[in-house]
Each structure stands twice: as structure tokens, then as C-alpha cells.
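Take a look at this single chain in C-alpha cells; it is the form predicted alone.
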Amino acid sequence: MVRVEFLGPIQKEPLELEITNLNELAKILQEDESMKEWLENSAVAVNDTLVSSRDVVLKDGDRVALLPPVCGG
């Protein structure tokens, strides 16, 4: 099982999924109309560490956080 969090401005509880790489959580979370933005926007980060690729192997008790852009000053 796979936690996925939504950090920041992204009003999302989160997941708990069976899925083996980021490819597979983009798709479920393409069927929900109020995350299409923030997918196209945001950075991914799989155990802390910020990852570029959807390829990216998931194992059992890893955590995916979708970190929205920031701005502030």
C-alpha cells in the first residue's frame, strides 16, 4: 500500500493505493476533474526525496506527496 498526500493549497485527504509507479497514480488521478490542475503544476516527491520521472518503482509503505508550486516573499 502506497500513501499519497496532498500538501499545501490541494484540498485532498489522502490515499492509501495499490499501485506500482507514478504512471498508475496519474491516471486515477486524471478522473478527478479538481486535480487536473494541480497535476500539470505540481512536484512529486517519493519518500522526501523530489523525483522527475513516472517511472519511479512504488514499493509497499512508500509515500508520494504532490507538493503544489509556492510563492510568497
The other form holds:
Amino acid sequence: MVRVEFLGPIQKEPLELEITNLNELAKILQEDESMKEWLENSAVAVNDTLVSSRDVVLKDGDRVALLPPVCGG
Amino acid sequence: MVRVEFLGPIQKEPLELEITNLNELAKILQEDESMKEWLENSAVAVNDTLVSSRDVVLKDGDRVALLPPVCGG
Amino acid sequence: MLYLYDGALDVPEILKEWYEQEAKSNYGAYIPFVGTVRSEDNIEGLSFDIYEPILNSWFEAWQKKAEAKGAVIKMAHSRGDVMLHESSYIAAVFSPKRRVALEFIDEFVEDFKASAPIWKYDLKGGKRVYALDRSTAIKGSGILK
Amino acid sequence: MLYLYDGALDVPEILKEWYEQEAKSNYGAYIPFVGTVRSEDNIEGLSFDIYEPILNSWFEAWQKKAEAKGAVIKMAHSRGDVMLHESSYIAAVFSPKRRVALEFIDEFVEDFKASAPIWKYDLKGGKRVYALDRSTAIKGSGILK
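Could you present the same protein in the form predicted together with its partner chain, rather than the form predicted alone shown above?
Full assembly next; the chain just shown is listed first.
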């Protein structure tokens, strides 16, 4: 199982998914209309490391996080 | 009379001179060998305003100051 | 070091602590940046969410960059609500010479604004409203769209 | 405002006073620069002479530049002796937004180093030795040579 978390202002409960890569995750999230804008402006971290492409293999126990636009300070 | 002051590290007592411009001051100070280096690296203020050329008329009561290289902080 | 606090920062106390921590380190320059909540758009204050694991690794990467130049960085940030004219953010650079500190504080604060995983909300009428228009998408965003 | 002190600066106290002076002014950014005496070349400390009339007018010109951008500058400096690891200089900018403050503190500190009528001496073996090699001739120097 891969756990997917939505950080900050994204109002969505965490998911537990049987997926093996980020392409599968993208397909699942694209079906959720409320996620459309967030998918465009959010960054993705796998096990707390930001990734810059979908070319990432996921294994059991991995954690994926979506990070929407930030504004600290 | 024009009062001439030497600021910071310049070890020279103030002068009271009968001069009417900075050319006359330059001539007088150039005769003092101990001033040679200071004349090269010092700025000049007339009545506490920095001047950028010798083209300044001096009148009775004016004050001239020589400011050697600075290093605040 | 990175310090997170619930609510507003005690700015004088933090600036003092940091100054004293490095009092004998032989740094010639200490430049803190203090961010304070401004009154605008009728907000009552701001509120912050922080995702600490990524904030920590982002900060550690900067600390290494600073060390390579003989400098050190400290940062404090608020979690939760911070009201008008209270402060939510302090970043500081210590370095032997001034140029490194002056350049580092600028680069650090700008990258903080663009990359640190912190989300800002306006407090208006008792509600928490995500400040999307003032937020910046992290570099590499959009790969799942 | 410009503040001159005999001997070392009480940095935490000054940073606190300035922060509190502007607490309700609605500035979003406060950036102090603190200069501290470093141990190098076996000095025991530094000593400073200040020529106040020109320092005041130089500072007022900068304050006007700051006002034109909605900002304010404060500065404190020591007169006389300041020993190792004590601080002799604080400059600070307050402004509504961060970019103005980040750029101003850099420009201000650099012009301060190049133009402010302050002379620095190394304290070595109880003597005061003018730090000529670290000093900068004011723009327009040499007109009497």
C-alpha cells in the first residue's frame, strides 16, 4: 500500500492505494474533479523528497505528498 | 579668517588662515611635507559640506575640514 | 538551527538569544530579517500550516551552503495564528565578513518564500482563507496534471 | 534616527527598542545589520573617531531616500574603544515589503563603509593604530594635492 497525503489547504483525506508508480496516481487523481486545480499547481514529494518527474517507482510503505503553492513568512 | 581642521587620524593642529579660496589652501598645505599623503587621500568639506573641486570661494568665518579615508562599522 | 513556535514570535528575545549564542564565534556580521503581519485587506491576522519533514531538509541544505562560506543560518517561524503587528518569521545569517551575510540573507529569504513548505491563510471574520493569490507554486509543480 | 554611544553597543537592547518603536507602524520587514569586532591580526579591539556634523547630514540624505520608498532607517555607532566580540555598529531598515528592505540595507551599509566620516583604529599593545589599509578614500578625495 502507498499512502497519499494532501498538505496545507487541500481539503482531502489521505488515501491508501495499491499503486506502483506516479502515472497510476495521476490517473486516479485526475478522476476527482475537485483535484483539477491542485494537480496543476502542486508539487509532489515521495518519502519527503520532492520529485520532478513521474518517473518514480513506488513500493509498499512509500508515502506520497502533494504540496500546493506556498507562502511562508 | 578661515579655520582649517584636520579630522580623524591626521595629527595636525587646526589653522587660522587669511585665504579666499581652496587654491590658496592647497599651496599652503603642499609646503608641509607631513601632509603629502593626506592631501592625496583626503576629501574636503567647506562648512560641513563635501566639495568636489577647488572652485569654491571662501569668506571670513568659513570652516574647511580635511577628511582622510574612512572605515566605520 | 530551525525553531518553530505556536503563535507569534517573541522577536526581542529570539534576536537576543541568537546574538548571545554566537557571541564568541568571531562572526563580524549578524543580519536578521524579521517578518511582521501587516494590516491590509481587512485581515485580522494570518495563520500558518507547516510541513516539517520537508522544511527540515530544505533548511539543512541551506545550512550546508552557508557552512561552505563560513556562515551560519538561523530561522524561526510561527505555527497557527499570528495577529496584526505580531511577527511570524525571523531568518538570520552570521558570517565573518559583511558581503557574504548581505548576499546570503537575500538569497535565503527569497528561496524561503518560493520553496519552504508553509501555507498562509488570511484570518477574516474568524475564518481561515488560503492566500492562494500570494502563494508560489514550488518548482516542478504540476507533474500529476 | 541616528544614535551614537560611548563604547560598545548593547545589541539586544537596541534591537528591542527599535522593534518596539515601529511595532504599530505597519512595516512588514525589519532588517538590522549588526557589526561585531572580530579577532584578527592580534588586535585587542577597535577604536572609533566620528565627525558628527557630516555624519548627520549624510544620514539625513539616506533617511530621505528611504522615506521616498516608504521605508525608515535607524543607525547606532560606537565612539571610542570597542573590544573583541563586542559590537560597534547597527543599521536597520523597516519597510512595508521585503524587497525594498533587502535592497536598502545592502546599499546603505556599503555607502556607510565608503562615505560615513568615521575613522577606525586597531588597539594593539595599548596603542591606537589607524587602520589605513582597510579604509576607503571618500569620493572626490585628493582635490588639494
